[in-house]
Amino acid sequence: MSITGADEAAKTVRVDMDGEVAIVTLDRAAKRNAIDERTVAALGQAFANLPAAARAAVLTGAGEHFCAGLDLSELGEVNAAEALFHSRLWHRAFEDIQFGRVPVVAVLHGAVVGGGLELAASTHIRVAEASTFFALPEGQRGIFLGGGGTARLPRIIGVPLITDMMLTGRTLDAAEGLRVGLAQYQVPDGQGLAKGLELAHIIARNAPMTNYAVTHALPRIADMSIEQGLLLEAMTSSIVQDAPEAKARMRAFLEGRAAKVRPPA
């Protein structure tokens, strides 16, 4: 099933549903899927009003790359305040993905570079296909990262290399990618979607409470002090294993007839 929206921003953000995922899929392919305001309109109110069927969203580009980025024909001649506005456009849209109802898996294809790093960055597992390749090229265009990468990939990459990689240009691979933790998974060519799928259909499996303290209260654990994350722990930790579908999945596993965890085949 197809989603459209009458909002002329709809037109570079598709929205599918697969079961109880949401394959929400970048549009501007000739422009290699580069994000202009329409587009990163679109993005948030995609993730900020997903289909209620949707239990976890799957993010990725049509064409040969996931996104390049800024579509810096739109800079212009801003002044400082417009291009604050602007960047706290990407910063509402990026919360939206990543603080939003449901996990998301990023399927990640060709340049991975500047802003459209930064939207990878806001998503919560991201798959690489061979063929990806990460770039911060904002030092050599004589901007700065303006979309959330500051905060969100020194917490994934850590600022040495962020540093390396806007001073000099750097690029990493795939291969080197997944090494650092920009990718949690490599695919080859042209399975990056159906790993995605396979692993956004088992996360929708999940009690949709876990999943949200996951992408909720886990990042936000991970920056507190030590005491503070452990009472957010506690309560969270209280919370959700009070839901019925928590009782009922313990209920099932007390009684033998939920699924023991295995080692890696």
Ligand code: 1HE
Given for the second form:
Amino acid sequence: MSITGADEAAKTVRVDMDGEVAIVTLDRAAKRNAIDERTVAALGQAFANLPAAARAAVLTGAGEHFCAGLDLSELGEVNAAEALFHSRLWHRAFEDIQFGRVPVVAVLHGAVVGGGLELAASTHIRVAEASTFFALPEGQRGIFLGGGGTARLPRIIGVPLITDMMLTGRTLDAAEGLRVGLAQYQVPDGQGLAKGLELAHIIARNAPMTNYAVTHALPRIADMSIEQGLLLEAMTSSIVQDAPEAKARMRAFLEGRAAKVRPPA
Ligand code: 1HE
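Mind giving me the form predicted together with the ligand, seeing as the form predicted alone was just shown?
Following is the full complex, with the preceding chain placed first.
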């Protein structure tokens, strides 16, 4: 069911619902889903205003590639002040993804490059189809990361690999991306959306407070000193376990009505 274009004027971002999962699609395939200003604004709006029924989201790209990064045709004669505000627009939009109401699963294929990789890094779970390749061609273009990549990517793959990708133009394929943590799952071509939806529906069945704590508290605690982090952990866990839904879930387990943990299939 199609709910709305996130920005009717732009129509480069689509939001559909699959039960409790919102599917947000970058829909600018003719330009390889390159992100121009209206698209980054539409992305932010889409995630800030997800339908109330959404308990998880999937982010995907139409066509042959997930995202070719910044729309380079917009960079032309931009001065430093305009570039600063442009970068801050990306920051706001991607904050609405990383620190939004629900966890986001990205389904990657083809190019995940430059700002496209920064976009993927703002999601919580990444599924890479075999065709996926990751790159940071900013060095070749004479520019720099501006969509949150310097802050988010070191926390995923570390400074040395980003330095290599940016200085030498090194490209990683899906398997390498999986190995270094750019994706948590790899699937054959054409199976990414099904896997992304499967994961998102599992996430949607979790208690919303737990999901919120995982996406909001966990990365912030990881950035804190141990003393501050442990206090925030205790405060967060006490609030999460206090929810009636948590009590009901624990009762269900103790009364033998809940699924047991099993080894991987
Ligand atoms: C674009 C863009 C774009 C494609 N901005 N128009 N990003 C890059 O440096 C990546 C640049 N793109 C590519 O390397 C390739 O296009 C792809 C590997 C992604 C895809 O190749 P391919 O052969 O499938 O497509 P194509 O023929 O290169 O592109 C199709 C059209 O999309 C073409 O336009 P057309 O009018 O000639 O049909 C391309 O010009 C257009 N297109 N990518 C604008 N990026 C917040 S700071 C972030 C900084 C960055 O993101 S730097 C990295 C930028």
